[in-house]
Every structure is written in structure tokens, then in C-alpha cells.
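Next up: just one chain, as C-alpha cells, the form predicted on its own.
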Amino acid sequence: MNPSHLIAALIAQTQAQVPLPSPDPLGYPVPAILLQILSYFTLGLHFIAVNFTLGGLIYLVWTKIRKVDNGASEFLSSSLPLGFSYLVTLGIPPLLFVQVMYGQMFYSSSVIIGAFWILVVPLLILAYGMLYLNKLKKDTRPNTRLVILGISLLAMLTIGFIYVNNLTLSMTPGMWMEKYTANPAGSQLNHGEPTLFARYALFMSPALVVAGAALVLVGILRSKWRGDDAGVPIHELGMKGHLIGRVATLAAAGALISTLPKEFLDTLMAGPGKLFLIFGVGLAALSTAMVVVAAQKKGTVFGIIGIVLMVLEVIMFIAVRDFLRQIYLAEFFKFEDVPVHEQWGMVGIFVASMVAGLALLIVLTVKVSKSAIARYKESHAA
């Protein structure tokens, strides 16, 4: 038989009954509730430390190229590798829930772009290693930093790219033959995804919104701390991104509407995806209310108050995305399917660690900001 056509017989075949592995046969450790609000609460924390980083990069190479020194680039040029360090941190967990809840589709669609999953690390360390670069640089030239910068910003956004492709990828067991035979490399992408584009867009438009209500509430600290308006240039830029990043978000987020089956968006809007969505929307509105408020007003509270409403509103939308995600997956998976055998003393050690381990981050950023604070207010002493 022709190659070419003993591939077209596979696929049809493939069309027929895709040939999707099996759940772990140890199970789930514990019911897949728990394990879902878990995800949702790690990955929600993941996407505020990636949305600061790559929103705070944004907004830096913005200052790089229009030559403004506004404060702004002080504070973030100092900030992103330590919100760069939590983004990994935080995305362990998630990462781990998702090979858990997710793994025969999630190993299947890595090993289907493989050549472009395995650079995810290398891209890391390079963004990393030039947000560290651009903070030690004694080079003082703005091009030199602006080369940096774009460094780093380019590989970030290729690694997002990388894995909406994966996710995406991973949420279409019917694709994966086709995919495989035309390419077993691995040197492809998801190409043909008609969500892919919208996807990604809505997966990078909440950067500039969370890093400018950060910007929002720095710039009315450092008025605060010196007494006068200097930190007001900053506030200004924060809430300017802030309402341009929702108005962003707001279009991919009806760009992905219309490219949803109908079929799986009416199923979401029947369940309780709907209420997730509405809770999410109000949650935007209120904490986008709340920065507007802070900014008018130069308080602190309001800012602080945002910034939670936006933790809040980010889980929302976690828990949306994944049940359209079960939605796309309800023909060949389903949760009911995989064997429970609960192991509550090894999910208490993880929860015990979990808390543990954010008490720490929290502790260190404290610390952190209490001898950043102490020597912003020396170096601008009058």
C-alpha cells in the first residue's frame, strides 16, 4: 500500500475511535473536587505572579522606548526577577494538578509538539537570566537595556504561545493521529486550532491589568512616602494600562466566543460555568472600580482591595476555562471514570507544605519590601 494512503487509512480509522490512553490506574488520591479547587487556587496565584511579570515587563520596555524615567522603571527594574522567581514557584503545583487530573491528554499533546515543549526551559532560564541582566547592568545606555529587555519579553510570550498550543492541543484527542503521522517529530504546533489565536490573546491581555494595578498602588505609596507628587507619573501610566488591559481582555474574551462551537458554548451557559462567568465578571468590575477609586483618591486600601478582587475574579475564570475544557473532553473523559483511592495523609502533607511554603513567600516579601522601602526613603532623603 502507498504510504500516503496507508496514512489516510490510519486517520480515518483514528476518526472512528481515537486512541486515547488510559487513566492512571492508581486513581485519583482523592475525589476530583478537591483536587479541581486545589488546581484552581495554585493556578490562580500562578497567573497573578505570570500576569505581574510579563504586565511589569510590558510597561518597562514601554519606558525603554519612549526614554521616560518616571520611577516606574526603578521599581520594576528591581521587582520582575523576584515576581519572575514566584511565577516558577507558583506554577509547580498547577503544572503537577493538571499531569493528575489531565495526564493522558496532557503527555499526549507534549509529545505531539514535542521539539517545541522542550524548549520551554531554555526559554525560562534565558527570560530569566535577562530580567537578572537588565537589574545588575552597571551599562547605563538605553538601547543596551532595551535589547535586553526585548529578550526576555520575546521569550515569554513564545512560551505562552507554546502552551496555549499544548492545552489547546490537549483538549482535542480527535486531532492527534492526523497530527502525529503528518508530523511524529513533533515539530508542529497546533496549527488549525480555531480557537488558538483568541486563546492566547486572552491568555496575555490580563498582564497589563494586573502589573498596572500594582503600578497604581506603588506610584501612591511613593507619594505618600516622600510627600509630594512622585509617584504620581506612575500611578498614571498603571491605571492607563490597567483600562487599556481590560478593554484588551474584554475583546479577546468575545474574539474566543465566536470562535467556540455552539454547541459547547451552550452546554457551558447551561451548567454552572454561568454562574462562574457572572461571579468573574462582577469580580472585574468591582476590582477595576476599586484601582479607579484608588487612583482618584491616592488610597492604599482601595488599591489593596483590587488587587484581592483580581486574585478572586482570575479563580473564577480558572474554573470557567476548565469546565469548557471538560466540555471539549466529555466524548472520551470523564472524572467519574477514574478510580478513587483516597490518600488523605498524603494530600494533608501537600496542603500543610502548601500553606507552609506561601507563609514563607509571604514572610520573605515582606522582608523584601520593608529594606526596599527603607533604602528608596534614604537614597531620597532631602
Contents of the next structure:
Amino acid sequence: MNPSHLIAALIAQTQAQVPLPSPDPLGYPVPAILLQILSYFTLGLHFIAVNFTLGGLIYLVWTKIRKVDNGASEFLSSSLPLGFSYLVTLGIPPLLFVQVMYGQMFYSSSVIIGAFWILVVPLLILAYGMLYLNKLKKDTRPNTRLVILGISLLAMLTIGFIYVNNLTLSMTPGMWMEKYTANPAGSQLNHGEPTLFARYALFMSPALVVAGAALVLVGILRSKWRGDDAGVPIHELGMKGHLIGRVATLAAAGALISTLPKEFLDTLMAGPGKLFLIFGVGLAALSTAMVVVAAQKKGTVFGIIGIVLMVLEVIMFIAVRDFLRQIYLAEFFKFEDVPVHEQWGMVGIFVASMVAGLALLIVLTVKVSKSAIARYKESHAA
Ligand code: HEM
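For comparison with the form predicted on its own, please write out the form predicted together with protoporphyrin IX containing FE.
Okay, now the whole complex, with that chain kicking things off.
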């Protein structure tokens, strides 16, 4: 038997042993590349919203523990519920894409850890509710607030952990049978997955980076509006957190690389993943440089450029994350195996509603920010 036949026979044998559902027989409505691009873009927005909200909550808890009121807590308390609503809304488009592109893997892993997966819904309600309670509560006892915010933070961190468990399991169909037979009730997580904790750290640490940059910008704006140094403690806190977040993310990336199977890493670096990784790292360095310059020169424009570069950076890393998923799944599934039955009309409707939805979000955000700014200026008028 020649080597290529042997490999094909081995793959067929592995596939036969893994109870992998077949892809949707209706196929993809557009070529996979277009689905990938749309999913990277929408997941990028989801991750930015997750990072802003989670990171903002960490800064808020920190200011409450340290009992410092530097003005950051006022901004965070009022904007985190909004951030949470964005992360949920912006999570739905990538949820549609992951179901279309990797549905048979994503559904299977969701069932295997079903009890924890369903827990995401009450945890979301709890985390969101606590942020509103904190915003609307008149009682200013610091310990009560700390408990409320602590519950929200714990719930958010748990949701993130459940997502990482589900996504890693969806990439390793070879583990499904063993896990399912050991615990058909689904009350298990993806224990034993070597990349689990490093990957979790890699997805959670950018929260400090993104929310830190936002605080730098808010601090600069506050000083500008009031014509004094009122915003300095806010932008200093943001700057410190941003840099700590960058170091933590680097450490988590190193830990993830050390736990990835070597052959997967080699395949990733031999393909387009390498290019996206280089772009991502370059954008990360540039965006941090912009945030540092913004903090030093108190320049709003630098801060905005830094944040835009950060969004692009996240999208680059999301592409790398997806290339890695394809490498993990290569022996079980490839996009090329799925027929494409083009339905451009449907895609047109999707893109039009996405653009309209995003435009609406932008208009609403501008309106809410304008009225918050007006309230802030009014309440701090000399
Ligand atoms: C506190 C709330 C949330 C947190 C902390 C969070 C965090 C995360 C994390 C860490 C991942 C990456 C997991 C990995 O690749 O290992 C992820 C992926 C994802 N999240 Fe969220 N998430 C939250 C809420 C939501 C909600 C409410 C939705 C949907 C409405 C959502 C939709 C998604 C989707 C679809 C993916 C994976 C997309 C893909 O693999 O292509 N998330 N989330």
C-alpha cells in the first residue's frame, strides 16, 4: 500500500471510531471563506465588548477594595451594564456562524458538557442583574457593593471558563466517546485538556488591556472637559492595568504555546496563521505605543487610534485561533467536504441587517454618551 493510501485508510478508520455527525446536508449558503471573514469580524466585536466589560468590572472591584474613589468607579458603574448588553448582542452573530461552520462539533461538545453549558444562561442573568443593581442601588455601603460586584465578576469568569471548555472540546472529537460514556448526564467539563488553563488565561487577560485603554481615554477626556487634572488618576490606573494586562497576555500566550501539540504548532506556523500572528503582534505593539503616547501627551486622538488598532489586533488573533481549530479538526472535518449551495439573497439580507444593526448600536451609543457627558459636565460645573 502506498503511503497516501495508508494515511487515507488511517483517517477513515479514525473517523469511523469517532461518532462525528455529518455536516448539514444543505451545505454552506456561501463559500466558507466568506463565512470565516464575517465570523472573525463579528467575534472580534464580541471579544472587545467582553474584554471591556470584564476588565472594567475588575478595575471597579479593585477601586472598591482599595477604597479609592478616583472617578473611575462612577464611569464604570454607569457604563458596565451597557457593555454587558453589547457583549450579549454581539455574541449572537458569531454564534450563528459557529453553528453554520462547525455545527456538528459545537453541538456535540455542548451536549457532552450540557449541564454546565446550560448554566451559562442563569449566570448571564445573574452577572447582568448585579451590574444593574450596582448602578441603581442608592445604598452606598462599600461592602454591600463589593459583594454585588464580586458576584457579577465571579459569574462572568465562570461563563468564560465554560466557553473555553466547550470550544476546546469541540476541537477534539477524539475525546467525545470517552467523556460521554463516563458521564452521559453532561455534568462534566473538559478536564484533562492540556491547553485548558493557558487558553483560559489567554482569553481573560486582554480584559485588563482593553478596559485599561478605555480608562486612559476617559481620564484624558475628563481632564479636558474640566480644564484640570481630575482625570489623571483614572488614566494612570488605566495605563498601569493596560501594561499589566499586556504582560499577563504574553505570559499566557507562552504557556499556551508550550501546551499545544508540537505538530499542530508547526502546521500553524507553516501556513497563513504565521502571517496573521505577525500582524497581530505588530498591531498589539503599535496600539500599546499609541495608548502610552495618549497617556503622556493627553491626546485623545492617539487614544482613539490605539483602540481602533486593538480591534484590528483582536481580529487577527481570532483568525489565528480559527486556523488552529482547523488544524485540530483536519483529520475529522474540512470545509472542502461541505457542498456550497449559494444563496446570495440570504447573505445580502444578513449583511444589510448587520450593517443596520451596527449603525443603530453606534447611534444609540453616541446618544447615551452625549447625555452622560452633558450630565457629567453639569454635575461638575464649578
Ligand atoms: C460574560 C459573558 C461571556 C464571556 C466571558 C464570554 C467569553 C468567551 C470566550 C472566552 C470565548 C472563547 C472561547 C475559546 O475559544 O476557547 C468565547 C467565544 C464565543 N462566545 Fe462568548 N462570552 C460571553 C458571553 C457570550 C454570549 C452571551 C454569547 C452569545 C449570545 C457568546 C457567544 C460566543 C461565541 C459564539 C463564541 C465562539 C465563536 C467561535 O468559536 O467561532 N458569548 N466567549
